[in-house]
Amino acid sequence: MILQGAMAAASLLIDADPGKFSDDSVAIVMCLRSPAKVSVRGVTIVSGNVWAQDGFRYVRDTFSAVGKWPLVHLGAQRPLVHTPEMSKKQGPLEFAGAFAEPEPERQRETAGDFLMNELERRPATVLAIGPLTNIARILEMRPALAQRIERLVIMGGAVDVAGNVTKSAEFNFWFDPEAARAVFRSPVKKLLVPLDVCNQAVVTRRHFDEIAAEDTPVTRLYRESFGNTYPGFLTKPDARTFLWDELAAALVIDPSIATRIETRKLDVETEFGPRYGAVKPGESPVDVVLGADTGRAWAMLRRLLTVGR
């Protein structure tokens, strides 16, 4: 299965959980700098990598570096069911995201109304690169909106490979399994970019140096974050990471980067236990990206991050 070119000129809404210039931030920069391919109508923030209140602040730093200011709205500050207390019962975790930090004071959420109004006004592609809490909420409140989403591109899940937060679950789905299940069971047209394909897109110190060698507001943020925090290329030259949200963004900008897509019938495990948040067989058809031209994806990322303002 190959994606049709209709997605290549996307009217785009982005739902993200950006840390301090994380993979979400890079994905957002890529979309903002591809005006011929996508038109970003707004960004909504969800808790995941960090609490949504912190992500809201971080994404504004990214906008400032790019010199573009799309509409941004604060969304779900907590998962539907999952809590920090529950996460502590799951044993040692590779990464607990926002759950590892104290929860800040809750603020007024506007993302749900924004997403519903925008989709009612005009159909859009939705790039979901964080937990699916915001998307699950709007589909529950207004199920007919599933027909207004031209395609929901989801970075999340581990289909035939191990998870990256527990042995079974990928982080975005683990953080809010109930939301992921609700979205999977909805009639929205879904394209899943799981760990299966992201694991093929390895980022090494050589890749990092290609970005860090340039001096722009964006590359300075990239150098500081990827060099000194995760994965720490400046202090750990043998470190590596992967294209996660960045690969999903690349597929929105250029669908032909996907080289292998299979339609699977899937669901998400919501019984609390070792497999909480795992992808499992189900009844809902999901188009799953299992192969991609990762070299082209990286070349796109490098080009879009290193251009000046």
Ligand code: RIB
Second form
Amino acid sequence: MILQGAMAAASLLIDADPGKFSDDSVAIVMCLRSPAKVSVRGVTIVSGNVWAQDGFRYVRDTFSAVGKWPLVHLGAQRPLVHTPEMSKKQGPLEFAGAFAEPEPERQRETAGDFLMNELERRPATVLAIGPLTNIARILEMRPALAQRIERLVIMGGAVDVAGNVTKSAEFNFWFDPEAARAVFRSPVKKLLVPLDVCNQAVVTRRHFDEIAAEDTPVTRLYRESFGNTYPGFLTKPDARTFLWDELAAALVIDPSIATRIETRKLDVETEFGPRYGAVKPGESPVDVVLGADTGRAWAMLRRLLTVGR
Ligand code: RIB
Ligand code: CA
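Same protein, different form: I have the form predicted on its own, so give me the form predicted together with the ligand.
Up next: the whole complex, starting with the chain shown before.
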């Protein structure tokens, strides 16, 4: 019997808003270190956690630590509508991402052309782990690309649970609600990884220690960022965070980690006010991950972060 060839690795484009070494960075490392499962064709950067110009610099430190350098392009430096001034009218926010920082000088953006050309050349799965500005823009410019995106896996939104930046909205959707609404209303095949399932994947000091105990370029970045910046486990041992982008990456690498998926008809609130960026009932069918084997997701993350030099 001729052995079946291994399943071909899924062709993947990653759109992210990486901080110095944020959950985006961990998700990117997980994908780069899973070549049998995903072939990373490129990474595009969008403003969110930090301004895209800074994220574009930070992500290259992640590539150097892994020893792999995928194509990387600077994308949307500003959301479609939301501005720093608007964010300041939404009350004191614990976290406002890039809006809380001085905006760097604008640079030339090449991510949109890269994504359109890549998708025209060959369909791909797109892992979107930041605000959806880049994705909304290319779908607006070339709607037919919706058929070239085999599946858009989105970390974002809060469907039946509270938000994490305002009471109503999850950060990625809050940072650019108009983009999230446009993507929801496009015909692209969407898999949503919202706070509803991410909240089940709690990360504590014990988890942090399993990674930080190793001494490699990647685990040193992890220890510095998750230990001293956010959530600051080295100074706040009782701190907690969740698997956000990391869980979305784990679901792309091994879709069997999802244990409950429901199709919901959804939309995103774009009226400026207390529910700006909230997920609400609508007309667009979205496959929503509501349950996952979070133990397996953590075990995958731990293995992929601690393997290698
Ligand atoms: O709400 C979590 C999301 O916001 C993650 O993508 C994290 O990186 C931040 O962008
Ligand atoms: Ca992110």
